[in-house]
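Read the single chain below, which is given as structure tokens and is the form predicted on its own.
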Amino acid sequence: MTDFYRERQCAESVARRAGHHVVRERARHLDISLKAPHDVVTNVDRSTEELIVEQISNAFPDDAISGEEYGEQERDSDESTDRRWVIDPIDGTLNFAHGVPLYCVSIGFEVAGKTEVGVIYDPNRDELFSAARGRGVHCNGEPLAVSTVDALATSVLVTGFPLGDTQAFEWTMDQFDLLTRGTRGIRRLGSAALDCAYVAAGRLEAFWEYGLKPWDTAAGYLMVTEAGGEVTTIEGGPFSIEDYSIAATNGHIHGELLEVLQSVT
């Protein structure tokens, strides 16, 4: 089994550097604009993605790179490749723009459409979450495992709300209502990557959301599975980062959660 040690080391180093850049640049100069109604972007998102792309391209010039701000990057080689880096320079941009210290850098590395390495760095708490397929997940070097809570009623969940006036937004509101009444509580952190990392760390029992993009979950979903959890679509099918929905849990409450989520849709 290939351990992708070099790729993991690169992702960890680049994520830390990018996180420090994010914090430093916010203090120096912050310019906020709209990509779409209710969807903000900052100059720091863009400069951080440029930094990440440059560092990864220097280390792996023949690999494909897909980022939130600039999309697919040109490669040195014209030959096709099944190796791709999927990056989110700041997951939680709205928090970042408003000074809420809940955001992170997310870097996923995949081969043939399957994430092999995932790294998430939270610069405000100096927490580096790092996973490699078949080799577990760690936070600052310490191994992580999902929680052992085995009932929805005693669980704490986390979710996000889709942008825009959509059916998925209405579903989420109804699910939020049902699950607020049927659990110990629901959190809204504003960063899907951190949501997944927190489930992997056993801090929360489950995360669900509609309308995410590949860079939101490329690193995080691997962390949940490597920590012993379960990840599917809300419909219950196998999960891919290209899917429209995600349900990531500690595994013990997965079926119970899906039953509630699906009762709305």
The other form holds:
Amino acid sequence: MTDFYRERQCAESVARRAGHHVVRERARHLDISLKAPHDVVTNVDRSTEELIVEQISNAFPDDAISGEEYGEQERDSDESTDRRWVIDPIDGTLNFAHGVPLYCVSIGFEVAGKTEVGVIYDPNRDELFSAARGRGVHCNGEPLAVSTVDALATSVLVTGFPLGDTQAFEWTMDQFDLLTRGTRGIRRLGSAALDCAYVAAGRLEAFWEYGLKPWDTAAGYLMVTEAGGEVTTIEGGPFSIEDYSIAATNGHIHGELLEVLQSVT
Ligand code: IPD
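Can you switch from the form predicted on its own and show the form predicted in complex with D-MYO-inositol-1-phosphate instead?
The next block holds the full complex; its first chain is the one shown before.
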């Protein structure tokens, strides 16, 4: 098994550099605009994606790169490749724009559609989450594992709301209602990547959401599986970052959670 050591090193150093850029640039100049109703973007999302793309292309010029703000990058190489970097320069842009210090840089690296490396950097807490397939997940060098909580009633969950999709929005509201009553509590942190990292770290038992994009989950879903958790779609099928729904849990409460989530759809 190749361990993608160079790719992981690159993702870690680029994520750190990008995270420092994000904080510095916010203090220097912040320009907020709307991509769509409820979908905020800033000048810093764009300049950070440019920085990440430049650094990854310098290190791996033949690889494909896909980012939230600029989509698929043009490649110089004529060769086709199954190596792709999937990046979110700021996951949690709404928090970032409003000065809530809950956002991160997320970088996933995949080969033939399978994530091999996932790195998430939270510049406000200086926490670097890093995972490689088959090699576990670490936060600032310390190994992580999902929690051992084995009942929904004693779990703390996290979710997000798909505002562009009325049906999935209604499902989420109904699920939120049921699970607020049936668990220890639910959080809405505003960053899907950090939601996954926190499940991997055993801070939260589960995360579910509809309507996410590949860059939101590319790094995070690998972290949850590498920490010993389970990731499927909400319908219970195998998860891919192209899927419309995600349920990422510590594994122990997976079945119980899916039963409640599916009961409203
Ligand atoms: C958003 C965050 C949020 C989730 C949204 C995402 P962005 O990503 O991950 O938690 O609920 O669906 O779009 O836009 O801040 O990169």
